[in-house]
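The data below hold one chain only, encoded as C-alpha cells and taken in the form predicted alone.
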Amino acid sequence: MSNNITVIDRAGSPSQVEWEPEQTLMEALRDNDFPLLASCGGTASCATCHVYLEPQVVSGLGERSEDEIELLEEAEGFDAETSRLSCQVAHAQSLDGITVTLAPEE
C-alpha cells in the first residue's frame, strides 16, 4: 500500500505525493519530479538528496549508519534533529502522511 505524504519544496510549497513500496524516499521524490540530484543513486556516497523530517519522524528511523552522519554533517543546513539522506529512508506503512522537507540545494 502506498504511503501519501507531504513534500515541501526548496520555495517553501507543499504538494501531496503517492510513496510507493518499492521505493525508497529518495525514489519517490525523483520520479515524482523534485530537483534532487541524488547523484549516487542512493548508496549513501553524496549528499545530494539531504532531506528534513520531523523529529519524532528520525527518531523512529533507527540510527543513521556512520556514512550518513559523516555526509550530513557536512552537508549545507544540517540538523542534528532532522537531516536525513532520502536514500536511506526506506518505505514503511508508519510513515504514512509524513512531511518531508527539501534541504537547501549545494
Given for the second form:
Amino acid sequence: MSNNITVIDRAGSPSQVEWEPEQTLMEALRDNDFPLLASCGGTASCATCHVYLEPQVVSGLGERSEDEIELLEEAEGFDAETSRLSCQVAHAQSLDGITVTLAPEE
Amino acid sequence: MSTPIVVVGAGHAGVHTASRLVELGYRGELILIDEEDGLPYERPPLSKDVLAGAESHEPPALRKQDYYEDKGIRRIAGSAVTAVDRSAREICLADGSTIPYHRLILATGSRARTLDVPGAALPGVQVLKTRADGRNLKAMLRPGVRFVIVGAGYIGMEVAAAAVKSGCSATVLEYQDRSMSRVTSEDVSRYFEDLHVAEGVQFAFGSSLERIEGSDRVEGVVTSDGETIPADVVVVGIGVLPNQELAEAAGLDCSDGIVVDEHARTSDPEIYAVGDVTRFTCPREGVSMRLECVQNAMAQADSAARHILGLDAAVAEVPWFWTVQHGVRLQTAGVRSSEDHVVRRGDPADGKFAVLYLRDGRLAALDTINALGDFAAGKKLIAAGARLDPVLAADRAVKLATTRTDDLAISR
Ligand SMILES: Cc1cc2nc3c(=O)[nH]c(=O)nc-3n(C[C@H](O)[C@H](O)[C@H](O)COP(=O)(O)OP(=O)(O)OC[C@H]3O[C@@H](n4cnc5c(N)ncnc54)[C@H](O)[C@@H]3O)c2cc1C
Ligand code: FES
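Please show me the structure of the same protein in the form predicted in complex with the partner chain, now that we have looked at it in the form predicted alone.
Now the complete complex, all chains and molecules, led by this one.
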C-alpha cells in the first residue's frame, strides 16, 4: 500500500505526496517533481538527496551507514538528529503520514 | 497543439532533459525516442551491482513505468531515429515515419569502442554498454570461466572484480603501465591494483592484444609480447565513441563529439545535444572535452531545458565520478591534469585516504578512497576555486574544509 506523506519544499510550502511501496523516499520525491538532483541514482555517493525527517522517525529507522554519515556531515545544513539521505530510506508501512523537509541545495 | 519538443535517446541525458522540461513548467507536447526496447535504465550498475550481485537482476529503471505517462511524456521505444531534416524541422524514424519538432535534443550517447584485430567478431567477445550486454556478461560469470579483459579503465576493473568474485579467473591486459591511467594518479592506480591482485586478478601491463584465437568461439588471446593466454570470454573495455552520426549527417559542427555551448546548444540554435555525445569547453578550466559521466549528462540536460524555457542558467555541479571495486569505493571530483601538484592525504594502509590535485595552489580535483567526507568537502572547495595549505591538507586528522588559505577570497 502506498504511503501518504507531507513534503515541505525549500520555500516552506507543504504538499501531499504518494510514496509507492517499490520506491525509496528519494524516488518518490524525484518522481513527484521535487528538485532533488539525486545525481548518483541512489548509491549514497552524492548527498544531493538530503532531507530532514522528524527525530523520532529517524531514530526508528535504525543506524545510518558510515558512508551516509560522512556525506551528511559535510552537507549544507546537516542536523545530527533529523538529516537523512532520502535514497537510503526504504518504503515501510510505518512511515505512512510522515513529514519530509527538503534540505537546502548544495 | 504546438509542435513538439523531441528528445532522441533515453539514457541519463535524454530522460533527464525530458523530466527537467516538465519540472520547470513545460506543458507542450514532448516526445522521447529511443532505439532500445523497454524502460530507460541506469547504466552505472551494469558493471557494479548487476554483475557483482548474487542473484541475476536488471539495472534499476531511471523512472518508474507510469512516470512518463503521468508527466505527459510520449515515449517511443525500440525505434531508431535515422535522419534529421533541419530545413523541414523534422526527424525520420527507421520505419520511414516522420515527426516534426519545434526544438530537438540529441541525447544519443556513446557506444563502446570495439577491437580491430583478427577474431574480434568471435562469440565470447563482449563489450559492456547496454542492458543486453549486462545480461550476456552475467550469464558468462560461472565458476571456472577464464576471462581476459582488455583495458584497465573503470569498466575493465569493475568487470575483473566481478569475475573473480564469481569464481572466474581474470587477466587484465593494459597497454599503459598502470590501471586507470587516464583518470587517476599513480598512487591510486597502485592501490587498486594491489587490491585486485590480492583478490586473484592478474595484470599484464605494457601489453596489447594482437589477435583473438578460436574456431567457433573464443579460445585464447595472443598479446603483443607473443604470449598466448587461454580465454573463454574476452571483455573489451577500451573506451567509447560518441554517437554523432545523425548530427554530422545533418551538418552540425562535430569534432569527436557534437560541439555545444554552455547552454548545450549545437551550431543550429534549434537543436541541443546533451550527455556523452557532446564536446564542450569546460568553463572552469577552459579546455575542450567530452565527459562521459552521469553528472555531466544531468547538468547538460538541465542547461538545455532551462535555455529552451528561457530560464536563467543554473550553477553546474563540479564534474564527478565513482567506481566500486572489491567493495572499495573510489570517488573523483574535478578534472585532473597530469601536471597538477599531487598531495596525498592520509595513508593508503588505513584503507581510507584521498589524493588531492593542486593547480596553481588551488584544489582542481581529488580522488577519495572510502573517504566520503573528504569527497563532499573537496567538491565544494573545487567549486569555490579554493587554495589549500598542502601540508595541512595532507593530514587526515585536519578537516579538509579548514585547510583553506583564502577563506576570505571571493569565490567565483
Ligand atoms: C558499464 C558502465 C558503467 C558506468 N559507470 C558509471 C559510473 O559509475 N559513474 C558515472 O558517472 N558514469 C558511469 N557510466 C557512464 C554513464 O553511464 C554515461 O555517462 C551516461 O549513461 C551518459 O548518458 P547519455 O544519455 O549521454 O548516453 P547513453 O546512456 O549512452 O544513452 C543514449 C541512448 O540513446 C540511444 N540512441 C543512440 N542513437 C539513437 C538513435 N539514432 N535513435 C534513437 N535512440 C538512439 C542509445 O541506444 C541509448 O539508449 C558508466 C557507463 C557504463 C556503460
Ligand atoms: S541520490 Fe546520491 S546520495 Fe542519495
